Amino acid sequence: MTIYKVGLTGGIGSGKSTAARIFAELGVPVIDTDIIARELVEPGQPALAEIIAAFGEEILNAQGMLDRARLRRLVFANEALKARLEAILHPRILQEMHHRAARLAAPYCILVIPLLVETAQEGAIDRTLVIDVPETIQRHRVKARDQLSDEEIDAILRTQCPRAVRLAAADDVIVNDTDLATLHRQIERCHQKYLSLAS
């Protein structure tokens, strides 16, 4: 029996990680594509070898690990390089995500896919949950968390689909613009709904 898959997505700073943590606290298995992506580029992994072949040795730090900040700067400035990186990573990430989901024994699982809408992954999941937040709050959170400039935040937001497009793709929306208790309540409602859908 295949497990019911809920894709959790949202723009940068929307609170995807916090939402995923609350689902995990409720006993729901969570598979995070960002974590898979990090594992895929560890030393010795085939994906890292391909990235080095494409971008050169200068993409590594002194310890021989991928310099993620340098890579991010390179690809945000260059569409062709970004497409090249995605061609290396995205198929591997999806394959690993589905492989992990297939091994789970639970009514449903949460798949955290930040670029779910941008990479047209809706067909790979049963339901799309968007964590939504107004752009002013988004910018404030990202600035406080990552110490990025307005220009850097603009560059990241340009790589993500417009809020309206993401909301149009959603089956469920959680608005995360107040406090943790409110977020908890909304997630618990979704949890009950998904348990019933999965059965």
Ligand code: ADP
Contents of the next structure:
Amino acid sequence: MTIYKVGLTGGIGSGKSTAARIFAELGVPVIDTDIIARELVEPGQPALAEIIAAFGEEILNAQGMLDRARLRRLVFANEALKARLEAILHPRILQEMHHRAARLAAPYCILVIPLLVETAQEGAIDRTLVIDVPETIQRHRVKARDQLSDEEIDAILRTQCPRAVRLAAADDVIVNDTDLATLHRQIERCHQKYLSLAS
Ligand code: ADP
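Okay, that one was the form predicted alone. Can I see the form predicted together with the ligand too?
Every chain and every other molecule in the complex is listed next, the one we just looked at coming first.
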């Protein structure tokens, strides 16, 4: 039997990682595509070889590791390079995610997929949970967490899909505009719902 898969998504700073941590505390297995993406570019991995072939050896730092900040800057400024990087990484990330999910023994799992809506893979998951916040709170939390300027936050937000589009793709929405205790309660409600949907 295949495990019931809940895709958890939301814009930057919406609270995806915080929500995923609460699900994990409730005993739910969590697979995070950002972590998979980092593992896929470790030295010796085929994806790293492809990235070097596409971007050149300059994309490595002095230790021979992928210079992620440099890569981010390169693709930020260039749509074609971004598409090239995504063509290398996205299929591998998804394959690995489903591979890991298939090995789990649990009623359901959480798949943290920041670009779930942007990369249109609703078909591969059973349910989409969107963590939503108003933009003012989002900016405030990102600023506090990452020490980014307004301009840098603007640039990131421009690469993510509009809030309304994400909400339109949601089966469930958690509005994370209050405090952690409220978020906790909302997640417990979702947890009960997913347990019954999965059974
Ligand atoms: P994401 O993973 O979506 O980028 P995070 O989970 O890292 O977002 O949350 C962004 C920031 O907001 C973090 O510093 C986190 O601690 C904080 N945060 C998230 N949810 C809440 C909440 N309900 N109340 C207060 N702070 C929160």
